[in-house]
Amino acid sequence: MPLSALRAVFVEALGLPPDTDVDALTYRSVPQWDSVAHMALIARLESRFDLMLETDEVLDLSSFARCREILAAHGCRFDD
């Protein structure tokens, strides 16, 4: 899968701009990543790639880094 498609589920999740940095972000590093844009972001990586996370990783899932980490632990791979 290529990784684009992990940068668009950030880019529509938080509301930000398609030319963002999205490699970069971190937990509440722009305004748009709140609290409850969180879950929001959450939902829509659990219906893209068909996962279920668990409360720990949804704690964890602090920047776009670790979430590559968290969906490969879930066999999710990414091609750039």
Second form
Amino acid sequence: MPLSALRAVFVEALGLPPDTDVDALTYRSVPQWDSVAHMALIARLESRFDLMLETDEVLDLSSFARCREILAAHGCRFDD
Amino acid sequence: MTEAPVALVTGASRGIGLATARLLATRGYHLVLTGRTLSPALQAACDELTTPGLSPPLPLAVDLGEPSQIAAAFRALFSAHRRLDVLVNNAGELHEALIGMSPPGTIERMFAVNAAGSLHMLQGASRLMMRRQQGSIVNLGSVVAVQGSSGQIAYAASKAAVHGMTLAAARELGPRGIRVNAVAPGVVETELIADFGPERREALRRAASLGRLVRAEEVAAAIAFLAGPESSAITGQILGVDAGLVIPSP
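Moving on from the form predicted on its own, please list the structure of the form predicted together with the partner chain.
After this comes the whole thing, all chains and molecules, with the earlier chain placed first.
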């Protein structure tokens, strides 16, 4: 799956400008990624990639890069 | 994803849980029913509530005092249906003891099941409901949470926690399209009060404005109302179903 699909989820769920450097995002690094938006992001990720994250993973998902790693553990591989 | 709405009822092998499952089955819900174990009673409930056109109820063994079992239950539910529309957070335990005679293990168990277990269920359910931005959670509170009861300090405290989590969750999840309410049953004729003697039952009847105890089916009707679309504008409410045991002051 292209990495752009994962980037798109972040942009849509967090309401970010399309030109955002999504790959560099970390939790609370932009005003849009607060705790409320985090749960919306989780819901969007789970729905888009048809998986269910553990609570520990929800708490650990602190950056775009970490998200990629966590989703990989669920079998979602993204190509650059 | 399953087409018809999906309802998860905990403690569904008897009493209020079973009565609620029966009612929801008539309203077209796919059912996921939990019990502490995969008991013959839970299996019988699933057999009874198998409805043509719907998948058979999914029985799951979940001890609410074990968070890992709750997580496993939600994984199983997700695998089967990919959605959740209603959670009836019914399972609970009642062990009576006077304050000075309440063993630590009993106190901790009631908080683990009634309070923390209900919260973990609410947490898991809300995660699934957020995907579709809709859902209804009905918690089981109690009249003893607001008026107390001698010999039930741990139970009353754990149910007060349920009332508190209902209000907090309603505020937090409302913007996500998820409603959270509770029913507060009075004295219901279930196995939970099997130990109550005739004199105590009579005293409880006299204390209720309607002069009687409550039937599980009456609580189930209130739960089904709060779970369904008829209550679409109601959230953050704790509905007494107690035959007038508690009549709040205006």
